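There is one chain below, alone, in structure tokens, taken in the form predicted alone.
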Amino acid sequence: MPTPSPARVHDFTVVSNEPMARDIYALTVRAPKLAQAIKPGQFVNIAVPGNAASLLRVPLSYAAADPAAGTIDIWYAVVGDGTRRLSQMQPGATSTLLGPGGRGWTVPEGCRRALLVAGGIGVPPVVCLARELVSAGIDFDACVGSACADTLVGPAELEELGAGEVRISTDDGSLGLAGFCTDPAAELLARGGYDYVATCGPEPMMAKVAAAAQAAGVPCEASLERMMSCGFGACNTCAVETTHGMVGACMCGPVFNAEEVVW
């Protein structure tokens, strides 16, 4: 496991914090020197108070940092307790967090064209990811997937980042493709033109996308979630099972090489 953890405490004020879906909230809040640090793919731990008994911080993705202005965009879903309490806070509430956190993404040399696949509440990351193709000129498309048309985000950002093209899939059918992303990802890596896939969602959702990028002989990471308890790798709550043995998602992870997961 890497040592040292590149996360430390940092405090942060709330900017603004307001629901972008059902059970979706988006989050900024201000951390100058974690926003200068922090790299698309790694993530936070939230230390969110109103809760005593409550003892963990919540470990999040983030979607965009401003190191300019000093902010944090971060998007999640409303799940638990600790989440619940957290879409309860209010601009100028103040806590701590832990981060940067992880390992984020890492696109290869040389790409030119990229794939993300995103599912549920696993757009943030890729949405981040996406800012950094399109500094780099690299160009992408997109699958996006939701339960329904209510708790779909990302489409629309991605859109506006310059994606080739977006292709949405609902659970329901509410909107675009009746179905999972997986099926129209796995149509535009058969097309072929890609140097890189990465995917965060539902580990079933992502286990297919790493066999269609393997298939299609594309290198792919997924970003994996995992309940990182502590963030610096002393815990062991978040482990991965990968064809190097059993690995903290906090330090080696969230952003795994998908052949290396043992899905």
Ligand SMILES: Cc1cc2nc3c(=O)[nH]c(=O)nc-3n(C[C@H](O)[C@H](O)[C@H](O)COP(=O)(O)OP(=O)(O)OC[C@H]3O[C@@H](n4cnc5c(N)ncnc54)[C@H](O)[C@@H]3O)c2cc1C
Given for the second form:
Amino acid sequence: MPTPSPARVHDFTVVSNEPMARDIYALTVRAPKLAQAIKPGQFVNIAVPGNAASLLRVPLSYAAADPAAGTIDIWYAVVGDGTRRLSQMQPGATSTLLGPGGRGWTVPEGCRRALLVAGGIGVPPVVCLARELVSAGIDFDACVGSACADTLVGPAELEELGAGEVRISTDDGSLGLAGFCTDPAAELLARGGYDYVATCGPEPMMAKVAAAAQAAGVPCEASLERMMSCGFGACNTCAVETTHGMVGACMCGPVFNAEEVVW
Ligand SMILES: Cc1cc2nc3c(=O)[nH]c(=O)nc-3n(C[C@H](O)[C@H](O)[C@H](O)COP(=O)(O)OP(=O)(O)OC[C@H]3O[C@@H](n4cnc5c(N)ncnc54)[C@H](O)[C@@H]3O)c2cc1C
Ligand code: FES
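Next block, the form predicted together with the named molecule, ref. the form predicted alone:
Starting with the chain above, the whole complex follows.
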């Protein structure tokens, strides 16, 4: 593991915290030094007040950072106690977060066109990457999938950023193509013209995307989620099996070369 961790504890203030889809919130926090340091694909580990018995921070990716305003945008799904308490934090509320965590996306030199594939609440780090691609003059297409239309986030932002095309799919067919976003991703990869694939979402989805990218001979990176107790390399709860052994997602990831992950 790289040591020491790049993460430091930062104070933050909630700027806004509003629902953006069913059980999904858009949170903007002010943390000026972190907003200047964090890179796409890295994560933050938030201490959420309100439960003295809970010592663990909540690890979350981010969708955008504005170094000038000193703010970071986070999109999160309410799934348990920590994220429920986070959804109750009002503008002006304060706490601390640890960041920037881990290793982000590494777009290959000379990349001209990328394919981004995101499922569910795996969308935020992919939207963040899209912004970086745009500023580097790299074209991209995207496939975004969700269980249903109510929980879909990301296509509007990706289109606004200038995606060549955005293919939407929902498991129940309530919007876009019925089925998983791995199908349109495989179709686009078979069409060719990509130099890089980036994916984040449920692990079986990423495994399929990684296999399709490998078959097409295109380098692929995947952002993996693991339970994380410390977020800075001390506890070993975030192990990922790779072709060169077990490594910690919080320091060696969360973004990995997809060919090195044992899926
Ligand atoms: C690097 C990283 C980036 C992440 N980015 C985002 C993001 O941008 N948006 C978002 O909504 N979520 C993200 N997650 C997942 C998020 O951390 C969990 O949903 C959150 O920790 C759940 O906390 P809780 O206290 O609400 O739920 P708990 O009560 O702890 O658990 C509720 C459910 O969530 C599962 N869970 C808990 N922690 C994790 C975890 N770390 N990873 C996966 N599942 C978990 C539990 O197994 C359980 O099924 C990310 C996780 C990691 C590791
Ligand atoms: S979360 Fe503790 S080592 Fe990764």
